[in-house]
Structure formats: structure tokens, C-alpha cells
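The chain that follows stands alone, in the form predicted alone, written as C-alpha cells.
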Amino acid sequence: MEFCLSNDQAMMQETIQRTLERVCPLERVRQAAASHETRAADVWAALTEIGVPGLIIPEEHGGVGLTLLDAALAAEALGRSVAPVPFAASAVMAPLALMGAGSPAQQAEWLPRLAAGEAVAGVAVAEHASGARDGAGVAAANGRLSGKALFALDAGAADVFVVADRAGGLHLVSADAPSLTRTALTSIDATRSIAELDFADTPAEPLAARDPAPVLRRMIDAGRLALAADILGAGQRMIEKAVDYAAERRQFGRVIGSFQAVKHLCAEMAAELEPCRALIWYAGYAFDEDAERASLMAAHAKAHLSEVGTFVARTATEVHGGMGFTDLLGLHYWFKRVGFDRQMLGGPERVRQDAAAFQGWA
């Protein structure tokens, strides 16, 4: 038995890298940053293209119909060019809902369109995934929602909304409904969108599960999962950023490389980094193939992660010096989409707690 990528896997995988290298360089990721463009129209084009906004949808709507594990890799690619362009909500958590949640009428609509990349959907479950807030939560009553949703993820552009009421119900909202009031919340990170959303007495359709929780569920596991690799993916180009940078700053008439400290900071970050990618590789699996480990699995990846890529980040940037912190090098766009990652769908500390419940031990 190969524990390891397929040939199939590693070429989709190169096949998004290259890509976005041909059109997501980072003066392209600056210009979006600066216009808060946070589905980059040529970007998206050319993901759309390779079927990138539909990897796990099934193939009889559009989708390409492969499995968490497959999406994990292209958001991995994805925050390793910081790619401005909707993902973890859109082109995953939302298509998982439908696909659990949706009834036939319901996928028909909204699945072969998110394939397509003609539509984005954001995902308002920050509730139930980070823990209710004060003022926060929607109440649902006779087809219509009441209440209000905050960090709704993938928002900025989107054209409907999964929403989770506090009964862990879903529903689908459109953009445009009326009452329905979306505020722009700012993110340290330019290149995604969160809004906080406003319902009164709001039109909602509601998925048609009998059952939702499970969906829910499985939601908020495979969003965790693709924030857990976006942060690989981001960690990754940090190391090798500061490895080259290491490797052509001269101070004292030598490259900076070549003394023992700056040796053992980029050998800390690779030590620590690396053993993720198999942590990332296991929870995609036991998504699709041991559902009584999914949840904690994600939980773990996503703690974990969070972690190690805030340590990634920081010590990149020192590598760097005085230099890290500039507009000029642009190391800061990947320091905060490790930022953002970390705490959407739950910061470490929450994960964990959830990850303690899932084995009975709180």
C-alpha cells in the first residue's frame, strides 16, 4: 500500500500551481489587495478554465467529482500564490451543503453554476463553527430568517448564501433578497471577503434535509480542512522565501545564509512545516473515507496549522530583518493570510476544545 499522492493528484496540483504562476504573480496579488478584489475576474477565469471551482462537485452537474482530499491540494496551490479568488466557502463548504442538504430542484440550480464559476456562494456558520457572540445568531420561523450573521466567509462576492440558523438549520438566501443587509467587515487580509449579514424577516429557502446537523457538520469540517491547507500552501512560499533571500543578502562580507543562526531558523520552519502536509493528506482522506475520525482529524489539522504556520510566518519574516516588514518584498501578504486563516472557522484554542469533545474528553 503507497501512502502518498496519486500521479493523477500531484499533476492536478502542479497543473493549479502553474497557473497561477502564469496569472497570479505577486504584483497581481498586489493590485488586487490594493482594489480589494476578492474574486480577481482573470484569476478566476483561469481556475475556472481547469475546473478548479468545481473539484468535488459530481460530474452529472458540471463538477469534475473528485474528493476533499483533491480540493485540500488546489487550496493548498492557492495560498501558496495567495490567489484573490473565492474558495473554501464557495467552491467547497456551499457545494457540500447542496450535495447533502439540497433537494434535486435545489442542486440543479445552484451546482452546475458554482462549477461553472458563474456564481459565488458565501457560508455564514461562524456560529456554530467559532462560538455564538453577543447580538450574533439567526432565528428562522415560516420560510424566513431573523438576526444577524457575522464573518460570513467568501461574502464579498457573492451571489447566495448557505446560512445556519441557531437550530443548526440551513438555508439558502440570495444576494439580493430583500432586507437582507451585507456589511463589508475589514479583514487583514485583502485578497478574501467576510460581511457581517442583516436578516429581517428575510426570504430564506430552506435545504431540504430532514436531518442537517450532519451536513453542518461536515461543513464546518471540510471549511477547516481547506483553511488548514491554504495555510501549508502559504507557510511553504514563506520558507522558500527566506531561504533565497538568505541565500543572496550579504552582511559582513558573507551571505546571510551562511551563518549558523539564520541555518537553524530556516531548518526550524521546514522541521515544523513538513510533517503537515501528511496531517493534510490524512484528514482529506478520513473526510471521504472514515467518517468517525473526519471531524476530529479536521480539528487537529486545522489547531495544528494554525500554529505552525504562525511560527512559519513570524520566523520567515525574521530571516528577512528589517526588510520583512516592506511593501517591497510583499512577505506580508502571506504573514497575514496565515493570520486570517488561523482564526476563521475557529481560532486554535476553539478547535481544540471541539477536537476534546469529539473524543468524549470535555
Contents of the next structure:
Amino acid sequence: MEFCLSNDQAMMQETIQRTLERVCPLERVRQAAASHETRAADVWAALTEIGVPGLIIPEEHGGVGLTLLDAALAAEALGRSVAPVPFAASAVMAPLALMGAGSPAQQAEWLPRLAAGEAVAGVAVAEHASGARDGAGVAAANGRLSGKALFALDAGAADVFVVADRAGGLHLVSADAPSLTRTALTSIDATRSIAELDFADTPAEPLAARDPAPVLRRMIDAGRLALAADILGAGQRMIEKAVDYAAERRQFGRVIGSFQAVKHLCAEMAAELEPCRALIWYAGYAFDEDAERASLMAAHAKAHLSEVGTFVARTATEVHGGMGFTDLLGLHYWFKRVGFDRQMLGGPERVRQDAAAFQGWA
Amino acid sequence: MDLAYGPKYEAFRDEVRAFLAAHKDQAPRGGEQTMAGGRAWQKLLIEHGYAARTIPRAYGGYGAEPDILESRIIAEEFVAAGAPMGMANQGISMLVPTLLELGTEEQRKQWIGPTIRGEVIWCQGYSEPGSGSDLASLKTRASEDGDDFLINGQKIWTSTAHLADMIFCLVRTEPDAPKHQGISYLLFSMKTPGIEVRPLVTMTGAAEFNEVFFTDVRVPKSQIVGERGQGWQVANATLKHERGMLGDPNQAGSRLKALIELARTETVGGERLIDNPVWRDRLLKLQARVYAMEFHGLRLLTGRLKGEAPGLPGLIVKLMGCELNHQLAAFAIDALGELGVLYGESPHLRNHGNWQRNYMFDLGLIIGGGTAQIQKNIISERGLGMPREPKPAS
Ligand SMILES: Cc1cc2nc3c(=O)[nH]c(=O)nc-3n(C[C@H](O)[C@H](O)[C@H](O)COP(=O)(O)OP(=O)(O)OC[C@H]3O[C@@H](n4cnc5c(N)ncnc54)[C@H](O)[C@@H]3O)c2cc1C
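Now show me the form predicted together with the partner chain; what you just gave was the form predicted alone.
Below is the entire complex, every chain and molecule, led by the chain shown above.
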């Protein structure tokens, strides 16, 4: 009985965190945000060097061959540094789609390039994960797609897209396919890229699995967990920033951290966030080891981290007073990152509806 | 990550199951628990090592090596079988560990056996009218009189004092010392002349705790635990055990199960609650919290197995665990609508009125044993390293 990270896992996470502290300080995030880089080349290169894009890709395809729990630990580190790089779609969901439903040729074509950081994969499954908005929906016929997909993740730098059609069939679409229009959607979170994809009889390769439904399910579960872990890292960093700021800022002749009202806000943030870590760990573990509850745990992790993350994000901002509200301190990058993670692949209410269905309640 | 217990522990689990299958019918049933029935069950549990498991045999326990996983398996199996666990009163949960840690050999021999068998019931005499959260300011005075202390003063919120045979009590022996250094920890009989117990009715309607008045209560000096003036340290050993006892995630898990059952069976206008998206959503929010606390418990358990200090993750358990239990009871009440306010002997009453009773009692647990606000002080100061509360000169 051992419910904790292995030494390797703890070391891997620390390596990513250290790397990001070095290559991705707040100034780099600002720069990337200003120039709309959502795959900041130097950050991406440093992460590629330590295997992050290929973390869950099997070794035979040039990846590291680790588990989803490891990917969640990486996501936590990325959220902590609000790193402007693809991850949830390109390093988690798309590899799972290819590994679960791709033909050997499709796997051989894309997995090694994704693992090596040479290619980025976007994923368009919002209609299944959170429901169709604004008439979104993709129809597939005879190897061609029509219609539109909204909120494709990691879309800006994508060379290829994994797209789910209305029926849940999965397709690979080259980013430079003729008659594919990619329109970037500007969001609050300048560190991530989402896009609208419009297909007009666009050629697509079907991902060949006979029954794509379980693959799509796994992709969404894993994506949700990656976003939840991103919130954990971002929230943890916001608490640290709030505690540090409270130890320095003086009012009424004392540091504000000596005011109980401020201390209790910090205690509440920590008390809410700390159990989330165990929930993320379990959901990561369940993905590979507790098949019966894997989807449920991913949903709970996503919904609960979204709720707690939102609470932490606004509370940590309040602890910083007016400074928290300004651009000067940059705290808003974390605030927005949490806000983005919360809505993608299903906001809490939507994800809890799924959690009900997974238990036969709805 | 490895959540398997392994063959040795699975064999142990089989033993516990076999015991429960063979003996469960001897367990006292909820509601009709008598003192005698409870003691007989307790005796059986100690004989088999399912209560007082790690208390040395010399003191009347079962004498097993401490093993966190075995304790956990016992708890899991008893909960799964719906069988009552061994007794968990303040004597057993708080005094016995304190005596094991800091008592004299004679005190251990005299008190541990009868306490774990349920023959001696204890109450905890800490809080006073003027000293609750600021416990160290307590004033109940023990002055010297030959080989005895003479005790004068008052305690309050003393749970089960009206049933207790004995009290473990904090008194001020050194009135001139700084407030944390003038306290002593005494054990004495509640039948000692000069003690008056007045029950305080609580919001649940039961007289669960009391005021206790001391007038020239004579206690031999030998009945002290630890050194004179060291009572604060002794008491802190006890408080540590108390906070471990509160906020237990097992309880939240079985309460959630009951809530799911309630949502599946109760109907409003013919619609099951679980089919209504509003109730379902609220239930799911609670379910996520219960899981988070359950896994958080596993994380802490692993830390204990490795001998790590619990740190911040340990400090949040009382606050979050008690709050969650309270919220679980609140859900049941709201989901029951008007039925939720029925109490006492009312027709249509659900679950014997226990949801309301739990809801109120849990608020008591949020306050008792260190209030939620005091927990937040502790989390921010010891867990996050924020500045300490200014300590007024004592
Ligand atoms: C069900 C129950 C059973 C109990 N059983 C026992 C028992 O068996 N034996 C025993 O000795 N005691 C017992 N108690 C007493 C319990 O330990 C005290 O109630 C508790 O420590 C709080 O003290 P108080 O009631 O005096 O409240 P106070 O200390 O007066 O607190 C009132 C309010 O002020 C807040 N407050 C106080 N100090 C601070 C601070 N520094 N910072 C922020 N807020 C603060 C508190 O959080 C609370 O909200 C029991 C209490 C309950 C509710």
C-alpha cells in the first residue's frame, strides 16, 4: 500500500519545474503573450529536450512511455509556470487517439514527430466534451469533413488535427489541407491557443478503430485530467505568491500577513487545494489501474479543481489588493489560465452531468 | 502508486471478515445500545485484537505491534459489515494514549485496563467559562494542602461528565508562573466530595455536556500526570489525539453512501431526487469532496507508514473533515424538504431524525476540539509560515 509519487515521478516533475523556472520566468510569459506565441520556441525546445511532448508516447515511437499520472504531474508544472506551450491536446489527447485508434502507418507518421517536438497536434472534440455551441458540428462522408468545430485545443501551432465528427468518429486532418479554414479565437488566456476549424469538403483520414467511442472517451478523460492538473499547479503558485506578498506588504504599521483576515484567506485556499492533489493522483492512477472509475475520477478531478481553482484565483488576487488587479504583477496570467482550464472540455456543471451518467444516475 | 495491500494483509482481512461473520449478531444494535451490551462487545473485540489492539497486554490490551494498515483494514471491514467498532470515548481515545506516553507505570496499570474495557468512563475537564480557545488562560486553582491539592473553580462544556467516573483535568498549580507553565494535569474521581455537575442541554435537545463546579475538592498530589507545571505539554499530547479522531474520512464515505441511497429512494411529486438535475449536481459536488478527502487520507496514511511528518496536509484534516460531514448532513435535510425538519417522535420521520441531529452535532464538532478559526490560525502559521498571532503578555 503506497499512495504517493515514486522517486522517479517526483524527480521528473522537479526537472520540468526547474527547467521552466529557468527558461520561462514571468518576463518570458509576458513576451510570448504580447507576440501571440502559444508555442514559445525556446520553452518548447527546453521541454522537448527533457521529453515532455512525448511523455506518454511509447518508447518504440521515440517517446518516454510513461503513464497519464506522469502527464498530470507535467501539466501541474506547466500550470505552475503558466507555460505558453501546447500540452493537453498535443501531448496527451492526440497521442491517445493515435495510440488507441491509429493504424500502424498513422502512428509511425505522427507519434515520433510529436514526441520529438517537431510537430504539434490540435484536438477538436469540444462538441462531445462540452456540447455544441453556435451550431458547431462536423459531418463525415467518404473521407471528407464538412461543418465547423469550435475550440480546437493547441490549435495555433498545429500541423495536424484530431477531429471528432458528430457521430464520434475520429479523423486526422492535415493543418494545411485545402478547404480547411483555421480561425484563431482570442481568449482571456494568452498562453494557450484555441481555434475554430471550418471544413468544406475537407479531405480527412479516418482513424481506423472499429469502435472509436472508447478512444474518444479516453481522450476526453485524459484531457480533463491534464487541465485539472494545470489548475492544481497554477493554484499552488498563486497561494505561494499570496503568502509571499502578505509577508512583505505593510499597512497600518505591520505586514498584512499578520492580519487574521488575510491569514484565514490563505488558510482557506490551502485547505481547499491540498486535498485536490490526492484527487489528481488518484484520477491519474485510475486511468490505468481502476478502469471502472477512470472516467468518473477524471470528471470529478476536472469539476472539483475548477471550483477550487476559481476560488483560489480570486482569493489570491484579493490578497494582493490593487496590485493583484494590475498588469504590473502579472498575477492575472495565472487567474486567466485557471479560467481557461475551467471552461475547456466541459465546465463543472457539464462535467458533473457526465459524472452522473458514469454512475448510472442520469 | 500501489494500492494493493498484498497477500499478508489480505489474509488479515479474511480473518477480520471471518470474525465478523461469526460474531456480528452479538454486536449491540444502534438505538438499543446498553452499557452492558457495549461492554460485552468491547471485551470480545479486545480478545480478538479488534479493539485496544496495540495496547500492551500488561495493561489489558491485545498487545499487537502497531500496524497502520491492520488498523485500517479493521476499520474498513467493520464499516462494510455495518458492525460497531470498539469503543471510542474520550478516555480511550485521549487519556489512554496520553498515559502510554507520559503516565507512570502505576497510573498505566491502574487506569488503562478498566478504561479500555469500558468499566471506567472519563470526562475531559479543560474548558472553562473564561478559557475556551485561549485554554492556557484557565483559572481553576489547585492549591497545596499537605500531600493533597485542594481544587476550586469551574469547568464547562464537559462532555459526559454526568456519566463519568473519573476526570482528567487541567488546573493551575503555579499561579505566578507564565500561563503555559503553571498548569498541571490531574486525574480524580467524579465522586470526590465537593464536585457538582450541572447538565447543559445542547441544541440537539440532549444533555451532552455539563458545567462542573469544584469546591475544596481534595486530590492526592500523586494523581498528577507528568510533572507539576507541565500540564500544558501533557494536554497537547491529548489534543493531538483528539484532532486525529475528529474529521475522519471513513465517516464521510459512509454518510455519502447513505445520501446516494436517500436520493435514489426519496421522491418529490413522483420524481426521484436523483433524477432531478439540481439535487444531482449538489450531490456530485459533495461526492468529489468525499473522494478528495478519502484519497487525501490515503496520502497521509502513506506518509505515516514512511514515518514522515504530516505537515500542512495533516493540519487541514480537522477543518475540512468536520465541515464536509456537516455539509453532507445539510444536503440530506434540504433534499428532504419539509420532512427534513421533523424531529423527535414525528410521523414521516426519516432516519430517526439523525440528519438533523448530525447537522447540529457536527456544528458542535466544528467548534469543539479547536474551532474552525483556530484551525485556520494553525494552518496559516504552522502550515504556511505566516506571522503568529500576537501573544499578549501573560
Ligand atoms: C460538542 C462539544 C463538546 C465539547 N466537549 C468538551 C469537553 O469534553 N471538555 C472540554 O474541556 N471542552 C469541551 N468543549 C469545549 C471546546 O473545546 C470549546 O468550545 C472550544 O475550544 C471553543 O471555546 P469557546 O467555546 O470558549 O469559544 P471561544 O474561544 O469563546 O470562541 C468564540 C469564537 O471566537 C473565535 N475565536 C476565539 N479566539 C480566536 C482567535 N485567536 N482567533 C480567531 N478567532 C478566535 C472562535 O473561533 C469562535 O468563533 C466542547 C465543545 C463542544 C462544542
